[in-house]
Amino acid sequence: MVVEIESLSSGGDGVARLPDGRVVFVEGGVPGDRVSLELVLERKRFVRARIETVLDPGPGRIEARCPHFGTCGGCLWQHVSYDVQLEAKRRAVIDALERIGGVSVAGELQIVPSPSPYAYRGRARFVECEGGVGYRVRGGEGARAVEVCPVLVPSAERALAERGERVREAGNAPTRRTREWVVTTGSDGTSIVTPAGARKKARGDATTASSVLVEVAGASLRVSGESFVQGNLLLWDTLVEAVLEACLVGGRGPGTRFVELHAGVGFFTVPLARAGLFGVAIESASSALADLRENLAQSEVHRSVEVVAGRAEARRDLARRFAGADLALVDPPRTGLEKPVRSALAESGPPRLVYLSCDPGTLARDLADLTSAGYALTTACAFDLFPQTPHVETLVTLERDPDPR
């Protein structure tokens, strides 16, 4: 079976058409490619296919550039030129706004590349397995070794090499669960390597140094090995410009009053402080905590920020205060926000909301809530923090409508 491929999905697989109308899933497909195909899974609607040979490659086909590209998990697209990756995600977010939440984007959506679509990743996870420390095995179970990494930044990719020597080193001893690491990168280059998820670390499992610190907006951030830090170094000041000019926009500055669910170490919540603006930072996990508190007594804004500990989406009194504020900051994980926290939006949401999203159809389904309650879509704008992957994020700022229907 022959087809050519048209597109390329939010999964990362190409699209095409079969005779009969259906839609084919062809992994590893790239716009252009004609292709002949091997069958993997066949349904009524549509039918997941891997390559059997390319006839004739796209113009967007290009040579990967890690020998383990195929076969690791981490990266989908490196077969694929950059300037396609990009026209992929920029399609992707508008297909999600559009059919999934029904809202449409004015004007061309920008998406905002990364300055090197390699060497751009200072945080990343990794696992022990035979052979040293690498990642999960695309499509499958286990994990298998690497000694490169490409879309790491040279220090954490060095920081990755000597992990997996001592662990080769060590003897790979069998054990009830894989252990899993983190690698994460300072502004100055630094790298650190923490056990993911561990609260306590044995002697000599982990690097010297339990922090980096990370200079955004003017601001020097303290980033435990434990807290989450967006994973694009070479984006970090483009991205906090962006929120910023999101939130500051039709005269808003000193005096406004903001919740920020999702905190975080205060990547955002500290350089909203510095320009005057004050409110809530609500944040759940423990190390994220401490750094928040740290950052914001280091920077001198403590007094301007109040931190509350806890799940947002568990909060009775989270109505009340978003009542209360002028701008609401939002930086959920890939599933969204939750119901409780869409619906106390609903009820009694701020005039100005601010939304930064790590999957386009979980946006698509939040705004569909949120537009349903009165709030309309007034800008949006993608970044490509992933490169080589299908990943995109997602700014979208939203306004209350004053005449919902």
Ligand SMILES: C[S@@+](CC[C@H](N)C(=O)[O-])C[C@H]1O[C@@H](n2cnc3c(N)ncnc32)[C@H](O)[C@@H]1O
Contents of the next structure:
Amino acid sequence: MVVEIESLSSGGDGVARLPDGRVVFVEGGVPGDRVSLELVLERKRFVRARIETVLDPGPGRIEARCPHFGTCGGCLWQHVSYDVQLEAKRRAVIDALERIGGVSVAGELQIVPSPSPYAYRGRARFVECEGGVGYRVRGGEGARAVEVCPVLVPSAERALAERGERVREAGNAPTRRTREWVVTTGSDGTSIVTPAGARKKARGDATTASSVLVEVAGASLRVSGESFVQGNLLLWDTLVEAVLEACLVGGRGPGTRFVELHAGVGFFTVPLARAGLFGVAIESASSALADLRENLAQSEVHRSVEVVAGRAEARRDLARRFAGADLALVDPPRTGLEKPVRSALAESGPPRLVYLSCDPGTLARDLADLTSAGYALTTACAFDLFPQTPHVETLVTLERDPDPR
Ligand SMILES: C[S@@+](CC[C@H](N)C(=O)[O-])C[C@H]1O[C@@H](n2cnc3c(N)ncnc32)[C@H](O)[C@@H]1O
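Since we've got the form predicted on its own here, give me the form predicted in complex with the ligand too.
All chains and molecules follow, beginning with the one already shown.
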């Protein structure tokens, strides 16, 4: 069966139509490719397929840079030119907002590219496996060792090679439970490697330093190995500036009261407090909370922000806190806002809401609820934090009349 690939799906596959009208998701397909297919899965309304032969390559098909491309689960799009990747992500955001969220973006949705489509990533998770450390295998079980990873910044890539060397020297015990490591890179290019998740016992093997310094918008932030930090080091300043601008629009400035959920180490909290705003920052992870408190104190803005520990959706006082604020800032994980958070925003959310999302699907689901509660989408912009992958970050602002009666 021969088809022409029309677009890229939000999951990374090429998308085409079969003669019977069904959509076919083609692994590795690039828009404009004419390919013959090998079917993998058939359903009533869609089909999954692999490429048997690329008969005519599309204009965006390029050579992948990494020798591990194809088996490594990290990058799905190294064979797609960067301009085609950006357009696919822009379309994915627009489609999700329109189809799932029922909202449309006024004007052209802009996507901010990564300053470099390689050597941008300061944070990654390595999995111990036979032959060293690597990443999960694409679409399969287990992990495969890698020696290079061109999306990492140079010091993180060196850390990957060194960790692999240490694992090989120690010898892999086949019965040992999989161990994972996280590399975190600071603004000075120093990378630290710390054990991931609960396996803290491995700390003895970690690099001596357990935190790095991240300099953004004039603030200096401590980030411990266990705390979240935005993955694309080259877009740190751009992201903070965009979030600050979104929060401060309409003459908001010193004295503005905010409620921030998912505050992390204070990546946005500290710059907001330094701009004269005051408010509440809610965060659930203990490591991020310790960094957040330290970062607020170091910047001498700890009196401006009340730090609240725990899961946002579990707080009974959330609606009351929203009611007393001018502005809410949320930056949830991929799962989006929990139902109780959406309900509290619907009940007594502040006039302005700034939402940073790493998943257009859950963002759109949440926007459907929020617009039903009277919020209107005022701006939207996408950021390409993860070139060579289908992931896309979206920043939206919403407003509603503080007193509709
Ligand atoms: C996408 S990160 C953003 C962190 C921070 N805004 C930044 O830019 O660095 C999400 C953060 O939310 C925290 N988090 C996850 N689930 C949460 C919840 N239910 N309530 C509060 N915080 C949560 C995570 O620990 C993490 O620090």
